[in-house]
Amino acid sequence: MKYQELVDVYSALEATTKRLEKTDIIADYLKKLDAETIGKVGLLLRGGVFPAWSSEEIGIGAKLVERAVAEAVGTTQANVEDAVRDEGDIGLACIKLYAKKSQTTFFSQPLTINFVFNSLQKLSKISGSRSTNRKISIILELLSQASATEAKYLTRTITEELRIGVGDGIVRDAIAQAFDIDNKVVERAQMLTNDFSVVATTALLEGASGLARLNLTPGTPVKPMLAQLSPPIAEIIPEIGTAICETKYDGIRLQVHRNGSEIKIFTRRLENITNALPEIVELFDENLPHEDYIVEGEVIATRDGKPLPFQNILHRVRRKYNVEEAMENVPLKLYLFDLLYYKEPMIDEPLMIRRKTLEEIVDTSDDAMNLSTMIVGTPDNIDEIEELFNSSIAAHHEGIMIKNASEPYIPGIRGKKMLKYKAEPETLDMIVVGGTYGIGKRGDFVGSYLVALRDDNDEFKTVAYAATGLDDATLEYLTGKMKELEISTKGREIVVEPKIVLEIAFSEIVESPEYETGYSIRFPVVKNIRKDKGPGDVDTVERLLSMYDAQ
């Protein structure tokens, strides 16, 4: 299947913004494809070559595709770079620099998705000496054998900036439409293996059926249920009726697998930090029995018994090197609160059968190996679970999680099975789109970040301007990010990638036409740079929307 073919498709899904169309965009093409071609098309769809969860990454930096592209078109890379800085984007740069392309390849075969896909793949391969080379000689080998459209998206691929406006959601309605297969069962399964390329390829081999039969395996992670903001304790106990109620912790949450004699331990963005948490995976090894399973729980940091801020977490699970200094410079303390997998998938059972049987397993005579603090809530012990709220609060926790404990692990959705009940105001999760440069003593700073959310398409949209809770230190971090991701600058003003995302706390939503959701919101502060989440954990519209509707 030529490469070409997929890249009408990527200039068809680019040119609608409407949901619809890029669906039946997909469908129409997945219907044409063979079991060896879908399975790779499902992840180059969403700009990639690897399932969202996995550690292996193409790793190929801007400056190095611009050195590529000045080859493959006979000019120099300061060339390209203009260009880029002129059309505000690699791919159109390479549209315009094609045009005046003074190479010619001779006998070029035309380019095929198993070629392309196998040649991205072999980039995360590659390392140790002249591997700089080698990585320059695999990208100008495609580049070299495109036509200005193939190479607008590969070298987009290869920088993961797609920009075709298609998230998980289009894609997988797409596999539901192109087999005739329900989208909920389409739905399960992608949340089930976070992998487009098994989807697809079991949607087209096995149908439905296939689909069903797919299911939690430990060391692949799942995405995590997530949760929303509670209504107050006595309006929301009596709708639930009985509710698993526990201390909500200021860290990072987590999900560990084994498999075998192998643990793994993946954040909820389901990144692979087994490597930089030695002892966590010893507490698991020593206190959990040697069974295969995959247990939810959430890591924070802390020091003389009480638990440090957010950041200091953070900082402590990125380490690459020093990590035994950082052992013991920055202790750690788990509280364990679900189970998904013990032997067998355990998803489908109620919350409550799941806690016991964790309970039953876990040894907690280790004083970093803890479960959650709970209580079983019911409308006869509301006192107790605003006793619970007080005292976690109290501890220096953030509050407390409210869940439906008849229900099963629903992942990756949001909604009052889980819910959580905090003392600060609500965040959003949003990204930096742009920015302002401050003036005077701050001139050097970007001041003010333009922020948004993500819409049903996956594209981002201006919600609002945040400029208060950053000191000087995150400011200079904060600017060299911006610098670093820099698309144009004109005056005061800079747009930048979408990639840094900022928690912003807020007082309340407002209509407001000044910004493309129609929305804005009152007195924005930034609470933290939420380095553990990327573009796909941005917080949406809807859930702005849903928000204002609640106010």
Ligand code: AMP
Contents of the next structure:
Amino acid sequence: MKYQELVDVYSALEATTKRLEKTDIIADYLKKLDAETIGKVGLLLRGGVFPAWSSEEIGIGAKLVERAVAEAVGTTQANVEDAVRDEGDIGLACIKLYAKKSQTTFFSQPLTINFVFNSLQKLSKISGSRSTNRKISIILELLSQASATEAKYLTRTITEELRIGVGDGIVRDAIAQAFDIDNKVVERAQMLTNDFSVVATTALLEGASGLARLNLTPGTPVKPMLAQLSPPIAEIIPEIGTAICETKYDGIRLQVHRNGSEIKIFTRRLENITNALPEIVELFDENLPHEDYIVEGEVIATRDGKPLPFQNILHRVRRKYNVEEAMENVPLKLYLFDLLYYKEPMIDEPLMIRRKTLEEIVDTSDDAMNLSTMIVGTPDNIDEIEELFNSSIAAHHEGIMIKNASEPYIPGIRGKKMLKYKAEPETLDMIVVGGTYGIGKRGDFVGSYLVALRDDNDEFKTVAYAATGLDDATLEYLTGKMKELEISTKGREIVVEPKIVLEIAFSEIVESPEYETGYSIRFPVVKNIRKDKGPGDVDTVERLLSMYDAQ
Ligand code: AMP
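Output block for the form predicted together with this ligand, input the form predicted on its own:
Shown next: the complete complex, the earlier chain at its head.
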């Protein structure tokens, strides 16, 4: 199967903003593919070559791609940088540069989807000495055989910015339409496997019944169920009926998998952090049965029994070296709160049953291994729930979680099944897409950060400039990162690849035509750099709008 055919599909997708048209285009294309190719296309349509559950990434910076493009078209890197600045993106720059390309490759084979896919996967595996040259040569091999439009989408795929306006939802609908399968069946299969390659291939080969058989597998992480902001306790509890109310710990969410004798630990971004937390692996090995399971909990760092700020635990999780030393300096405490799998999938069970089973299987005699503090809340004991909130705050935790006791676990959704009730002002996680350098003495630093939220198509739409809340060391750190991620700079304005996630507090949401969302926030303050979160975790425009409606 030729890569050019996929590229023509990309072009058609980019040319329309209509969701149904995009779905039709993809569905028609999927029907033409064979079993060897369809899985790869499933991933390539979402702009990558690894399933969503994998923490592998192509991992090539914009500068390296620019260097390869320069070699492929026979020009200087400075010319490529100019073209990127003029056109606003590496893909469009390729169209311009390929039109003037001086060298032509004779006898070149057309690129195939399999070759492109395998080459891109190879890129992520190259490390060590001379790795830059080896990466360049792989990219160059692709670019020198590519047509202008192929180069456009190749470079965008490598830099992980495909820009065809296709999110998970459209790919899901297209698979359903192509093989005449109920949307809900495809949605569930995707939710449980997090892998469009598996879902598309199974849909082609085995249809609805094959998809229905797919399920959670211990060892492969699933997107966690997310929390939504809670209305006042007295209002929400009568609506829910029976709720499980728990202390909300301010740490990092862990998903711990046991498969056979192997224990793996993942973050909420599905990153495998097993190696950074050997004592957690041991805790699980010693205090839970040796059965297959998937457990979720929050891990916090403590000193003298008191929780330490969130940054401390982040340092532990990020650690690659001197893990032993860090273990002594930053002791960890676990609070488990959910069970997704125990000998078999549990997610369809009501929370009450999942929690009961969890309580039965966890031995909490070790000080570090705990279940989250919880009470069953009903309209008859609102005062007890309020007490739990007060005591949680007094113990330096964030607040409480209010969860519907009869609901199943639905991976990846943010909804009413799980609510958070916090004392702090509300914050949103936003992504940095650009910034402004300071003036005078501050001219070397990016002082103000243009932040954005995610829309339905997984595209980022700007909301505000955030400039407060950053000390000098943080400004220096962020400026360094911005330079690494730089796409272009004009005067004092820098445009960057969307990678840095900031947690931003604010006082109010207001309408504002100046920003792409049509809204902005007043008094934005940067609370944290969320190194544990990535572009996929950024809050949505929809969430901003529902907060606007609520205020
Ligand atoms: P937020 O990140 O503000 O949306 O709040 C939701 C997060 O709170 C979850 O993803 C967990 O990391 C964390 N959390 C802390 N304690 C609990 C708990 N008892 N139950 C569920 N989530 C918790």
